[in-house]
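The chain below stands alone, shown as structure tokens; this is the form predicted alone.
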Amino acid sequence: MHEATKIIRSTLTRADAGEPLHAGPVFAAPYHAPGDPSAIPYTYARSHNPTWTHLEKSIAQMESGEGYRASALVFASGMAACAAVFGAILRPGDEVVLPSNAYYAARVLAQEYFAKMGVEVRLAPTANNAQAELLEGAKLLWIETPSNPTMDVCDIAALAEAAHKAGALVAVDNTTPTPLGQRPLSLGADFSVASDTKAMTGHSDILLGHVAMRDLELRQKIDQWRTLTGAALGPMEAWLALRSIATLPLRLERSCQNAQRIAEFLTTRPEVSQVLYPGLPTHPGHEIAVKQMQYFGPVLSFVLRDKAAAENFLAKSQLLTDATSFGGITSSAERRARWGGDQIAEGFIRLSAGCENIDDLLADIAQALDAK
């Protein structure tokens, strides 16, 4: 089957007679655990929960790929998801490569926290596999292509075969493009981690996140994280991802197209001064991403003259909802300098592209540049 036909169909019960077509939301803390707790499927919400279960193997399926199962985890957020790999595996003396434009979240948890603790953090940009010259000794590689908010691309397969020469795990943050778009347990990473907050799920209505593998003990020790931290995702947040899955495809398919559109328009506006989208044959790791991407994702990034020109292109705009995160059904849209923590100019601004139509979009975008 194709992927769209099994990502919904993973969404559905089994075909018993009288029984719902899809399953609801289980709401329990302790369940009935006579006897042996090893022999019962559920015993303590804390470590499982059956609406957990559905969610996960649906989750788990998209990430499965050619001769291999994935299983999945799921989290109460994608920072949540995050931390389980960060404290999963490292240990005070260890080392990890980040991303230097990584997602901001991620590099304070990485030199705010597990830093104090002992864990050398060293960064190095995404573009140009540079981090794969800071290999020697760690103990995680963490990737993220597109990167953040700059949209940088690297090669995973590449990346994931020198690390593992040098002894590394590799974790990719898979946020932006979702299992649907990019694969990364296929390009020979250990970890497929998201906030499936944003496209996976896309109503901007749940946070929640979840972490992939393939190796079983790799598996056990996220369990055991999740379990001890408490990091639970609610019984209602994951039958709302699992509805919302079910669109995945049609909704990715669409936002892709459009944030195509809106890229290549951009690319003729005098008042843009970079265009920021792997999908572009001009950004530089197009090849790259064609190679290793089935959709290059929602999520642009441009550049207009400064601060006070972006924010008049933000308020003139009448479709371009200015509100952080991304991957929703409504196109949104940020001055992304405002918060700081990134290297980019007053005038950034990242555009998330919905499901509208495109016509409407290019239109509302145009009359916004052109606004004075």
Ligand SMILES: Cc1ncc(COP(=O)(O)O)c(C=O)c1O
Contents of the next structure:
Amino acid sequence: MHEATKIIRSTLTRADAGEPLHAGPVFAAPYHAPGDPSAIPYTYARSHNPTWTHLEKSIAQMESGEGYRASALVFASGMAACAAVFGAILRPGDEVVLPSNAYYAARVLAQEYFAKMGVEVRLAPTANNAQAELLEGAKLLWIETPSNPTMDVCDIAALAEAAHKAGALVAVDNTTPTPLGQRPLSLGADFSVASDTKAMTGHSDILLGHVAMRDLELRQKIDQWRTLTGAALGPMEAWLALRSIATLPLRLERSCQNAQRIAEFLTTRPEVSQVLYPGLPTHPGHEIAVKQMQYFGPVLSFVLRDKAAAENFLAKSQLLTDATSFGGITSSAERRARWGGDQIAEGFIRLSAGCENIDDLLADIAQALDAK
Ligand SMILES: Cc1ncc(COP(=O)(O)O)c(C=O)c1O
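Having seen the form predicted alone, could you now give me the structure of the form predicted in complex with the ligand?
And the full complex, kicking off with our chain again.
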């Protein structure tokens, strides 16, 4: 079966006569659990919940590939998932190699907390596989490709091979493409981590994260971290995620087509000094992206003259919702430098292509660029 069919079917409840196609969320804190707890599937909701189990099976299937079956654990947010990998793996004296342009909260978490607890944090850019230079003695290599918001690309398979030779585990923050767009475990990573707040669920209404892996010992460590820190997802969010994941194949196909068309259009505009999208043949990481991605993702970035030009563009656009985050069915954009923390120009805009009609989007972007 094709991926789209498998994903859609995985969100259905078991076909027992008289049961709904999509069972509702299970709201529980404790479960009936007399006697030996190890003989009972559900005891207390900080550790497990049937609606999580269903969602985890669906995500695990997406993360699985030729010759291996992945397992997945869901978290209350993408950052809770990132923190679980750092927390379960890194100990004082260990070294972690992070992208210097990684999602800023992951970088701050490593530098403000883990570094202060005795973990050495080494930083190198995503582009040109520069992290490969820092692997000696490292415990964990953290990759983010395409990176948010600069859309840099690195070669996951090559870096994973180098990291394993150096004795390091490999985690990929796979938020922008989703596992349907890029499958890190198939490329040799030990962990595929994502904020499913973004394209995976796509409706801009829930926070969610997951960690997927092949190795059961690693799974056990991440699972224990989740239970001990209480990074538990609400059952309603898990259920909404299942509903949303059923349309991931449709949403991703449309939004990535739209992103490609918008990126191509922006390259023709004199007001735009740079367009960053791995789907463009001129992108320095395009060849690697073609090799390792099934979709180039819904996110692109571009640079206008300065802060005023970027603010004017956002104010004049009717169809780009001026908001942070990305991956939703609604196209959105923001002037990213307003947050600080990233090495980007004042006129840098991150745009997330939604599922609207492309002619409407292109007409809106053109008029917003024209407007004075
Ligand atoms: C690449 C990346 N990783 C992790 C996160 C954190 O996800 P969440 O906001 O769901 O905690 C984000 C959020 O923007 C992100 O863009």
